[in-house]
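Presented as structure tokens, the chain that follows is alone, the form predicted alone.
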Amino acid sequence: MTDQPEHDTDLSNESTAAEIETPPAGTEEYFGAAYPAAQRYAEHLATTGIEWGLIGPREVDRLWSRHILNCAVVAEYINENDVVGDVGSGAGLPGIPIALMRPEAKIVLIEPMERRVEWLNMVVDDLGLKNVRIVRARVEELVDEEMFTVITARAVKAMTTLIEWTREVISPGGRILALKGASVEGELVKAKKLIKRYRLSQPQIHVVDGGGILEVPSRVVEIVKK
């Protein structure tokens, strides 16, 4: 992780923090010991995240269901020895929730925009996430520099682009775990030729609700590099 800039991370007086969505029932149990840090992360998203332009103010009343928990469920497919590259990490989604859920895994937040990287540095430092490293770059620039067992992405381009960008930084047997919406089937049809050309597995779409926590389940597309 790069050197941390000095920031005031006292969020106690921020008015937007009081407007954060109440976590769905079962959230504390789902995060376990990481729950206080998850709460702190939610406060960052609702305050400094809005101020720095990382998240829209209208998202505050659905921070847990639409963003934090929506991303945390990806951790169900992460092993403790995985090295995860979170592409276009932005506000740390899904990388930071995964890091909270899987403290033994190594998480690399990949983000090209300087302002976002500075915010990520501030938040990761404040949360004390020792398993997180931040890299300012585009993922396609990391060929020959980084290798990942898992690539994660949320709202980052179509599957065809994601495959092209990441195929050379995924280790053999590694996989893509992409959070996608209802239109993912159409994206996968367009990616069919690339999947065959690069000897990737047939995609699996996991519908995950965190054991009933999410009213609207997340869709996680899994593709394995043979």
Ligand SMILES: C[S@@+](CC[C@H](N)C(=O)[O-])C[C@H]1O[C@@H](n2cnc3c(N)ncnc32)[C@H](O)[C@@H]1O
The other form holds:
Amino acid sequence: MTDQPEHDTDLSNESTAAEIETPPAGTEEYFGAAYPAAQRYAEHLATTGIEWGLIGPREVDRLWSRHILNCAVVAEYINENDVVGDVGSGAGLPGIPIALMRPEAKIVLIEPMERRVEWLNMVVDDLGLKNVRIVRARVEELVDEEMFTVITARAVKAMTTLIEWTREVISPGGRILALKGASVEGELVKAKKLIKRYRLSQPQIHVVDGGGILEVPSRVVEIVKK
Ligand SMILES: C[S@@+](CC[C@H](N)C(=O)[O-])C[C@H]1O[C@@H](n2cnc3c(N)ncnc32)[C@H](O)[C@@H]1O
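In place of the form predicted alone, output the structure of the form predicted together with the named molecule.
And the full complex, kicking off with our chain again.
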């Protein structure tokens, strides 16, 4: 992003349970022009994000590595003309880090809970993210209303449910990019039948560390709708 807005809300006096993790070396270069906005996002998460119950207080000292960067690396699989639906966005993860990394792509944060949507509106507005839209809904309610070239999700549901919920809002050739933990292989075994039934591609697991920034790499499962 080239034109970052001036911020007139001072977050520095708001109480945090712990110091925000120092971003790992290379984080500033990784975000480039969007780095100040990424820092501002970290401050929102560590203050109102905790106060409003969107993120646990114990996450503050691993905010960059476990949350912001863990999610930002998904952008490596997103093109500038993609329309991304971030399912169960919660505190904007992974949708907001992706929006910062890919200002040309359109990002739709999909979240059913009113309070979370209110927080997302406040933060997206404060960060000046012009490429983000927030939709209050369950993703399965969006059939016939929205279409996405990419669905992202972290910590929402197992792969089988995610496929069932999203397959009708993914355009042909579109993809699911799901951030998953170590249990992903088991989830993919359970999803095998659905993947065949709906003629989806064989899942690819990308292990991605942002060029060495992440000590613990993220695992991104990619499934293509043929
Ligand atoms: C555990 S949180 C994860 C939040 C965020 N993705 C993250 O990684 O921190 C799961 C989120 O999914 C949302 N959610 C639950 N069912 C949903 C549905 N059917 N469609 C969209 N979002 C849903 C919840 O409201 C919640 O905010």
